[in-house]
Each structure stands twice: as structure tokens, then as C-alpha cells.
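Below, in C-alpha cells: the form predicted on its own, a single chain.
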Amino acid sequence: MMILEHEAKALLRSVGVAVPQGSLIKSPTRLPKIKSYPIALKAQVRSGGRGKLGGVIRVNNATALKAGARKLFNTTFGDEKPEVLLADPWLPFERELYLSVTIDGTAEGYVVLYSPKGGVDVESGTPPARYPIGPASQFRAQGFRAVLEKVEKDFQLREKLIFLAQRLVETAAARDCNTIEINPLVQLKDGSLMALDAKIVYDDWAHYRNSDILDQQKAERARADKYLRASLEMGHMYVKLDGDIALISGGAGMTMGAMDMIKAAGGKPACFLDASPGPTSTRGYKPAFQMLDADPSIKVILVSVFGGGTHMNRVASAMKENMAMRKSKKPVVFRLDGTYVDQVPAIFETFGAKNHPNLESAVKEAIKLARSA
């Protein structure tokens, strides 16, 4: 779960990371009195690529602030309109850098990423240097120093980065963060470092021990429409993308694998929807189908479920009941595999569905149907 920039900066400030002293704007008609211009006016949304979409504006006076605030409040960024803006001082700096800490399976825990060139185009440049850590307790200054020496010439800056990276790793572990990304991390004229922008992604599954995450989940449900809210209340994980093939799957790994296969075959996933908390229940699948059927950008729904403890005959029966309740004519493609999968064809035959023998076959049909829709 990604939190807003101003929330991420507040968390970083609380652990001693330098961030600009900005002001929140909650309405285009109630603007703060800015003592010094220029400022950076930023839309507070959870979608990526905000900068390239015009979500960050340089404002030079009060008149421009009023116009800029009105524009940003009425602009949609990745299906989200900002409910609040952040007005940060426009600070001069010497360099833009990139620093992040994130969970990485190959590292069996955390990895630190650093690039001597940050900013909006960091993803299109040279890949960041990697320092795989594993558990947060295994961070070693000399290990990260050895990585930095290959990409960063300024030895004083290297030592500051080591201190900051260790602070981020400790914070990620203590606050249940999957990712803490600072881009840009700027070096000011006096040599100090400051986080001009920050992205923090919480671990959704840590809500039982972390009240901040639980509060964020409650707020997310309050913002959602009725279909998404019902799906979230079932414990589903949902991320909307920009494609036309919706995916209902069981387990984050299975879902990511299916998404990768759709992309590799030339299709475009419309969402990440992990229904693993209750995949054998008609009640669990119903809000997922209602949400996807109501989305006009979705042309096809692909259901891919594999289970050991999850019995495929129960999933198939749940699908039969859900298909009977649907009013939408969007095609649904099925790939079920696992325990009692031999009983699936007989159940599917009763409502005219087909269970594909493998995911490759199901993905191929889903892409074909999407292209002909």
C-alpha cells in the first residue's frame, strides 16, 4: 500500500531524515499565505509518473498559486484526483540523486539501490547500483561503501549516503515498509542531503501489528467505490493498471506470474487482483466480478487459480454460481489447476465453460478475445 508523499515525508522527518518544510492545501479556495516564492505545488496522489503528467508545478506568486491549485485539484492522475496538495519551497541544489530500500526476493530481504543521477528519468538511465542485504540487521557500512566506490566519486557524499541508507533500512524494518524511495535525493549547496520527494509502500499484511497500516486500509476503503470497497473487505489485494485484460488469481506470486505471461504474449493486464484470502467462496469472488464488470476499460477477465489446500471443485462451483449472477457479457477465461481439478470439467460443462489445460493456453485466448472485442 503506497501512502501519499506528504505522509511519507512526515515518516522520514520523524526518523531524522531532512525534508522540505511544506504546507498542505486541502481546498482551491482556502490557500495558505506563502511567505517566500517560488514554490513547488504538488498533487498528492498514489499513482506513479505524476511529474511527467503535470502533477508538479513551479509557482512564482499568489496569483499563480490560485490558478495552479485549481488546475491540480481538477486533474486526474492515474484514475485519482488529488484531495490535497503539497506546497514545498523551491530549493536550489547541486545534484539530484536516487536512493531506495526495497524488498527483493533474490536478496532474501532488503536491497539498497543507489544512482548518482536521480529525477523523473531515472528509470530510463543506467540501472542503479545494488547492495543486497537480506535481513535489515545484516546492513554493513563497509559493504555499501564498496558498492558506492564504483559509482560515486565524492567520498564525503559516500559517507553521508551510508548513514542515510542504514537509517532507511532500519526504518523499513521497524515500520513494515516494503519500499522507501527517495527520488530525488538532492545535495544542497552546503553539501547536506534532503529528500525532495519520497515514496513509501507499506506491507499490507502487517496491519495486525501496525496501527498506521490499519488506519491507511480503513481510509482506502472509505475512498473506494462500493464494488472496490466490497472486494477490499474480503481481503483481496487490488492494483489497477492501464490494460484491458483483468486478472483474478490466488496468491501474489501466481498473480505476478500470470501478469508477466500476459505481457510477454503481447497483452496488457488491466489489474492485479489477488483473491487468495477467500478463493473458494462464492461470497469472496462476487465483489471481484462486480468490480471488473463495472469497469468499461476491461474487455476480458482471466481467472487463474492453482491450489493444494484450495480445492478446484469448490472454485469451479463458485464460478458457476457467479457466472449465473453476472449481467455483463464480458468473456471470462478459466485456468484452474490443483487438488480435485479432475472434477472441474464436469462442473464447467453445466454452464458452457472451458478449463484450459495450462496458463499459456488461457492467456492466448484472453489476448485473442481482447483484440477482437
Partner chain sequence: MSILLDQSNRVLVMGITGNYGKFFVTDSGGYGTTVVAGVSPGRGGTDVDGIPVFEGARAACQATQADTAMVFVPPPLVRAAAIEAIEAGCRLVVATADEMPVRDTIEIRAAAKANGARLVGPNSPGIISPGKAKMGFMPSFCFMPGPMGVISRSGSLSYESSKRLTQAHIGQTTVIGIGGDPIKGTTAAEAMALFHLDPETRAILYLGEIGGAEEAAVAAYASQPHAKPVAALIVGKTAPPGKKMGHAAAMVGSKADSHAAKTRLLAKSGVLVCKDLTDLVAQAKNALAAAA
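Next up, the form predicted together with its partner chain in place of the form predicted on its own?
Chain alone follows, minus partners and molecules.
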């Protein structure tokens, strides 16, 4: 998951990367004493395109700081309002560069990306130069140097970039970061490099060996409403969409396949919800039903699970118990298939449910029910 700019900069600073000495603003009424203006006042949000949406303001004095802070705290970027602002010194620099480390399948591990022109428009320019590494231990100065020689003429800068990139790759591996992006990386007048902005994406699954990741997960849950929080705690993967047919499924590909089929058949999917973790227990599905039942935009719930290691007799029983617990009258359409599916009809019969023989039929009924709701 992505962390905020100021958190990313703190991590970079801790591993020896130069960043501006900024201060945090947590409320528009508690502003820090700024020793020297101008400063860059920056909304701390995860959404992309912050710069183009006015999320970074140049502030020249204390009065402007007050106004700027109030404005940023009241602006919504993508779907989030900043809870904190970063006040960085506004630093003069010679050049804006782009440097990042990320995970890449074709590199069989980490890859370093460099562009001699950084800044907000980096994506529209020439694609960055790539140095594929593999495991972090395979970073080689001479390897990245050969890549840089083709795109960066300043040989002293090249050596600084090699040193910095190696540190970023080591850090990505040591701290389980899937992406560390510095854009812009600026070159100051004395030739040194400084990270003016930073984006770090943690590997969600390394939480057990990295308290920073665990803390971010807790914070993410704390930001969610109570239904979503319960679902996240169960390990469900949930993405809200703007339709009315909710989907409880298992497996990312199968879930997307069902979403696509709903759309193709003329319906509107209301969510992506992959309930693979804890997939055979009553408890495993309970928060999903609670969340979807509480969402007024949802008219029908389609349960579509095709299980291998997930045994359908146990899923069917879990459904029976969940249906008994529900207070909502929203219709639920079932389509279970896979291991022990032959035992499903008998279980479903005990609570009057029907198991659709295929996804097409289940989707068709869900759409019909959504239209008539």
C-alpha cells in the first residue's frame, strides 16, 4: 500500500537519502513557525496528479500560509481530503530528474528507471531508461552505468545516481517496498541530489516482518467504516463500483470475469469482492453480507464461487448460516461450483436456496432481480 509523501521522505532520510527539512501541519489552526520563506505547502494524499489539482502551493509569508493551509485542508483530491500538510523549504535547483525502483516481472525482480527530465510531466515524455536487476544483490554499478551513459551526459551526476540507486534497491528489499519513486529528484547548485517528492508503495504481505507496514494496515482499517473494516480484517479484497449488483466471489480472475459478464449482459456490477481468505467458514462471509446489506445502492447480491481447495459443501453450509443471520431482505443469487459441488443441492434445499448450474444463468437472474427491485 502507498504511504504519504512525508512518511516516504522520513524513510528515505533514514537510509541516507537527502530530503528537504520540512515540517508537518496537522490542522489549519496549528501552524508551525517557519524560519524562512518561500515554502512549498503540500497536501499529503495518496491520489495521483496532486500537483495538477493544485495540491502544492508556493507560500511566501505567514498570512499566505494560513490561507493556503485552510484551502488545502478543504480540498478533495481524488477521493481523499488531506489530514496533514507538509511544509518544505522552497529550494532552488539546477535540474529535475526522475529515479525509481520498482518490481518488474520481465526483470525477474527489481528494476531501476531513470529519466533525465523529471517533474509532473514525466509520464508524457520519453519512457525512462530501464536497468533490470533481478534480486537486489544483483545490482551492479557497471550495469546501471552502461544504461545511464546512453541518456545522461553529466558523468559526475551518473556516479551519484548509481550510488543513490543502489541504496534505493537495497532499501526496497530490506523494507519490503514494491516501489520507491523519487520525482522530482533535483540536482542542487553544489551538484548534490535531493528528493523533493517521494512515493513509496509497501508490500502488503510483508506486514509480519515490518512494523511500518503493519501500522499502515491498521491505519487503513481505522480510516474505513465499520463494515468495510470487518471485511478488511477478514482479509477480503474489496473495490466499490457504481452499480447495483454486488458480487461475492473467490479468486481475482473469476471475480473480474463475473463482473465483466454482468456488464456484458446489461447489468451493473456494484463491487469487486474476493472472499478467498477464510472461504469455507460462516464467519468468513459474515462481514461481506453485513457490508453489502448496509449499502443502499446495492439491490441484489450474487454469490459466485468456483472452488478447488475450497470445498463447496462447506461453502453451502456457510451460506445457510449467513442467510439465517441476515435481517436484510435483499435477494441473493447463488452459483457454486467445484470440489464437492454434488453435495450442494441437498444443503441448499434445507433453506430453500437454488444453485445455478452456470454463471450465465445466475447473472441473468441477478439482473432480472435488480431491475425489479
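Positions refer to the first chain, counted from 1. Just so we're clear, the structure is a prediction, and the values are computed from it rather than from any experiment. Each form is matched to the other, and the largest set of C-alpha atoms that superpose within 1.5 Å is called the rigid core.
- With the core held fixed, S23 shows a CA shift below 2 Å between these two forms.
- Core-superposed comparison between these two forms: the Cα of S297 travels 2 Å or more.
- For R314, a C-alpha deviation of 2 angstroms or more is recorded between these two forms after rigid-core alignment.
- On rigid-core superposition between these two forms, the C-alpha of I367 is found to move 14.0 angstrom.
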